[in-house]
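Take a look at this single chain, the form predicted alone, given in structure tokens.
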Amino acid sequence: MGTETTGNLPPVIAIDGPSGAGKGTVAQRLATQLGFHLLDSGAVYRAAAIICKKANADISSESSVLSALATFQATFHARGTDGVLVMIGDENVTNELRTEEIAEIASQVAVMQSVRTALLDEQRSFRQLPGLIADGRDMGSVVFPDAQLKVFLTASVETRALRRAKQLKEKGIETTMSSLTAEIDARDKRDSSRQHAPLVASDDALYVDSSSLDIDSVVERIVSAFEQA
């Protein structure tokens, strides 16, 4: 089922798009009914940001930044279902990664072209058998560019706002949906703008707008593109 290797390399699903399109929710779907791994490389930038925060480093110095991610020892552990634990040293801080602050710095240190280097080789090593599914902004385009099947997964700003604001409440999170949508704008021009890796579709990629689609609509769509690879 759509197992081919790209040169004796395990198969990768790569899953793109914007913030809130549901790539999580799905790539976690896809990984358990496909038996794969998963890579949710949000997580690793975030875990960056974490690192950053802990060490006090000035977010808008590049060589601060990479002082501080000198020795990036967060390591991540896949829950199935659950999404993946993160951990620092032996701290656990798979909440703290949620938060918007933490988004914030890593959408901020995701722009710099040597931290994108610098973590290139974390999110690789992520590729093992059976396959992998890799969530992100540039996993077709630059992680994986021999990806066996490359998605990009997008929705409307006001759905997506919709989605986090629900997400949010759900852990007693009070906010609005005007400044929901406005940091979401505001995160998509940045990434689709960014000089390295911005954030696009790459031309031989499956374009699905979840908008009007439930998970499992997208999860079936993608699974017999991977079938048909």
Second form
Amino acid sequence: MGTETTGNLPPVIAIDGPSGAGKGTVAQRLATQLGFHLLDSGAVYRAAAIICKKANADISSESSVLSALATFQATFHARGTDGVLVMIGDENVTNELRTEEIAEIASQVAVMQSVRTALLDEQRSFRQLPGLIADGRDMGSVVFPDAQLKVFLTASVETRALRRAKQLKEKGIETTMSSLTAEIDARDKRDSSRQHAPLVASDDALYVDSSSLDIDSVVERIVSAFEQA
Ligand code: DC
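Shown: the form predicted alone; wanted: the form predicted together with ligand DC:
What follows is the entire complex, opening with the chain shown before.
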């Protein structure tokens, strides 16, 4: 029932979609419920962004970014329901990872094909028994094209801006809805229109709009689709 392996490879549920659609929470809940590993691929791109910042890389130059990435190593440690702890060398960068500044740099380096290729093995190494929930933009299209189930999870820009404002407020960070909406809009356009691995819903993906659905309903829908896959 949905837990067959592809060849010898553990099963994968790929969840793609724009940021703020609820992918992180849904992926976390699925991983806990099914006892699967979790890949937050956005964190891999964000860690790459922090590495670039630390190395003072010129983020308009692919070779400058690549040589920065060769200098530092990021490591990812699962913390159950607390998400992932990210270290770069012996520095804990888990909090810095979530800032808008780092999200912005991540989005800029993510347009570079050589960067995407350099981060592939790292992402695929998370595919371990009994299975993997992979959260990102190109999980079903590029990283795990043989995933047992592909989900495209989205929500309206307004819903996503509201959710983001709430998350930031909980962390004591004040922002305005108009600046958040504009940032989300700009990042969406860049992620969807980039030449390499753009964010698009593939034909074989289960399309879920979470604007008017609660987390439980989204999780339930995905688990039942996985059981039928
Ligand atoms: O999901 P997130 O906001 O943490 O992602 C940060 C940036 O990384 C986002 O702007 C796009 C990029 N990204 C990507 O290109 N491919 C992925 N699989 C995950 C994230």
